[in-house]
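A single chain, nothing else alongside it, follows as structure tokens in the form predicted alone.
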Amino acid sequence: MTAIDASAGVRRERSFGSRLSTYIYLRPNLLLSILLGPPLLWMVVVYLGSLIALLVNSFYSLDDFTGLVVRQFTLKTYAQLLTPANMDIVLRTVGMAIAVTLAAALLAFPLAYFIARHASPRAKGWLYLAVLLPLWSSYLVRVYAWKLILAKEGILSWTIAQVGLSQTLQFLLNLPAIGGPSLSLSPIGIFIVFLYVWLPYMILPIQAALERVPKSLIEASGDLGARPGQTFRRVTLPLAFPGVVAGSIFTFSLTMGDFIVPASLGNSSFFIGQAVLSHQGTSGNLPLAAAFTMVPIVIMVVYLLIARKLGAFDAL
């Protein structure tokens, strides 16, 4: 009798599971809600919630006498962003992001073109490995390794001295906008490290976009009498340009928000990430830190809207 009851219970459990699976299967919207509900809830609460909290705090102000946050709506904090010192920080950060993005595109395109069009399958695998290998190591390790390479007694300065270009290097370091005591303490060094760190994020989208360019179009262009340079300018480059824009999304946004590279290799001139860290940590000016955070967010929203119109998301 006990065995019969156990068998009946198993049948009931199986029938309940079968009914439940059938119920969910017949309601695709319910299944979609079950699958997407937890991650969407996490995105709304944690990610968007934190951004909304930053936005709200940016409309508060800091009492100059007590140093406490005054939780009243005001545009006083945003007015502080328009001061010359803070505008210099914003322009310096945006300028570096633009410079790194343009340089990364110029360096990445030839390599991506070779990988997509000329490399054999075996060579393509090795080149993929070479591009991705730096990403396997710690970000901090790579930054501090470059700090040693760019130091005044580092291997790069020694190599430049050996080839007789010390005067040229010193001339660059004496320039007011990009120079400094050494490469490891100058905007030039920051630019070099940013370019090294973010270059793989430019190579891969461009290579993916070039892979999508039909060879038949290139052959048709040649059949119609176009020279290789004309084919590249009028066929290959326009079709691969969304990949360049897609890669620029990564290089531009990552450079805008980074504070480790400027803190490790820069001088006393702040970038936005350093300003946010300083205001929310050392000085305790959370409203101004939140207002600074809104600057790259607004810039990236505009940038993404432009990139979407240029078809960049199709190349991701």
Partner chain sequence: MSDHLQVAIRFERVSRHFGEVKAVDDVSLDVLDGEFFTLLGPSGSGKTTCLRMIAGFERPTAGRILLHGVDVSHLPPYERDVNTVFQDYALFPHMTVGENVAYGLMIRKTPKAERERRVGEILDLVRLTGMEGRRPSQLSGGQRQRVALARALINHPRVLLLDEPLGALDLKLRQQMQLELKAIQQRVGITFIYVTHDQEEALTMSDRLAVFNHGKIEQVGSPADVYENPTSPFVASFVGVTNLVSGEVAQAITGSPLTFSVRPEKIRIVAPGTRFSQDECAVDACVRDVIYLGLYTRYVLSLDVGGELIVVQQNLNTTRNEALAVRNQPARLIWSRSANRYLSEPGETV
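Alternative state: the form predicted together with the partner chain, after the form predicted alone:
Coming up is the bare chain, nothing alongside it.
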């Protein structure tokens, strides 16, 4: 009788594993801290820590005579950043990032729209693959491949010559600021390669955002009298805009931080990434390198604040 009572409602044999499970089951916070501990440690110490170190460094300065970093709070380094030569680098980089982002958004949207709304499930799989495939190969290899494609004797120039558009190409290359001796040695070439390497990062967020827009909203808009163009402008685009913003964060910040593309292609004008590389490397001016690095971060923060103000995240 007592034996039966004692075991009523409980499975008799309780192994160590089951007791451990029960122990954790009854303390959900313990499980949470076990799971979140390592990533939090990583995020706080390594990730945020290095960002803070960066920020702190940007307020130090380099002693011009000794070449040593003076660990004292100063705005001297930022004053140095604001000199015309350095601002040129910043503006060139930001201008390129804006151009690449806009072009990527314009190219990615129709493709993302097609993948999200029209492609059959099968086709969707293949299109994903096609979008992601370039990311499987080394970034360096792809950049060098483009160097060959864009070279004066490269396949692109040859093709353009074959279709009789050499004049147009020459006209573009003669333009001030973006032109150069050949595509591979001009800002146009840098733009093309940036657009190529970062395009997947724009397509995927837009596609995901479009995928989340219920079909019934599109139908409701049409049902209420909106022509497809109106529906796109008033319903689809506002709802997909968080995706565009997400994608633009990638393309914008990746372009601003990159030093390989402008170093491999283009003329010898510096981009922020190259400036950071040379300042922290050869000249050992870590503070100025850090200050340069702060530029993209500050721009991104301002950009996101504006995007929020404009309601880009209202539909999230």
